[in-house]
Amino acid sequence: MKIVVSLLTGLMFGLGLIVAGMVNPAKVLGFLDITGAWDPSLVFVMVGGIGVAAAGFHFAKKQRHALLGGAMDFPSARGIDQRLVVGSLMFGVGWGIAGFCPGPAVVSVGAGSMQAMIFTAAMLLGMVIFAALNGFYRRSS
């Protein structure tokens, strides 16, 4: 049952990204170009996403268990540290350069976009480098 629900929610997420235009790097870059031909339509996507997520978190926090079983795990970290700031900056710079964030890139890979394949390969390489550096950092501290 979990696999079916995961598949359906993944498909719904991907369709939402396609309908919202998030898989089109030109649209994303148009949103980030605030000094040029700014395209504010992504603001509506973000506000809609925040609204849906807020309603989901509000509902989930009242539950003792996940709908499909298992424990409810919410993030416990509340502080802003150097790792969060650096990671956020790297995410934003990557988004601004390529016009993709991870979800839309994966959807675009499924559509055969070479640009998305290159982005996804670079993203996976970055994850491997982070895991190696993070492991080294933890062993040395």
The other form holds:
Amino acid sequence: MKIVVSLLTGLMFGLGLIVAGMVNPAKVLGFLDITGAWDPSLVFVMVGGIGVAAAGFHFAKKQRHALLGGAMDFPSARGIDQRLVVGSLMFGVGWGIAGFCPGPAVVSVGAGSMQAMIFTAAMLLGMVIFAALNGFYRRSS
Amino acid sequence: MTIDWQHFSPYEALAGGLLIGLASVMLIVLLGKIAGISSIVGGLLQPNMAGQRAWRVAFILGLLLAPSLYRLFSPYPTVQIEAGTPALVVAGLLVGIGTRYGSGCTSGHGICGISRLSLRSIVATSCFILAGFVTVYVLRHLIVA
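Alright, leaving the form predicted on its own aside, put up the form predicted in complex with the partner chain.
Starting with the chain above, the whole complex follows.
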């Protein structure tokens, strides 16, 4: 049951990204190009997404368990640290170069885009590098 | 700054955003999980994730199948990718390392985090949007122009 719900949720999330136009890197770059011809569409994606999710999370925070069982896995990290800021800045630079963020990249792989596959392969490599370095730092500290 | 009215699509953007928000709510309420794509994908590449793999694989399968389902009802939108292969590789590496180092991306921090009023996520989202603005400015208006 949980697996089916997860699959359907991924499907709905992916459809949302397609409908919103986020799977088109040129559109994303149009949003990031504030000093040129700016396309504010992505502001509306955020407004729609956060509008629904804020109500949902307000409800979710009051729940002790997930409705299908198991813990509520809310992130436990709190502070603003160097990792958060530097990592987010790195992500932003990569996002600005190609116009892909992780969700749309994976959906575009499903659409058969060769360029999305190259991007996603590099992204996975980056995540493996992170996991390796993170493991190394944890052992040495 | 001028507004690109030709490509501005507020209704599609809002509709897509509502679907993304709804999916995020389903995942947290039903399964107790945050819909952060970089964490869902990255978690599969971490060791010691026993019992946390199946739902991630199913969610990613859903993302991969979304274009096929969409095509049953409507032609897939036009996609324009300007970056060449070297740029895609550099961008992919930066996105892969950056999202893991910064604990999230546009979905986890931008949608789920801001919705929870997480200060960390508000800071992270501001950082990556700002870095995106600066990067596009440099690439489009300083280097090319």
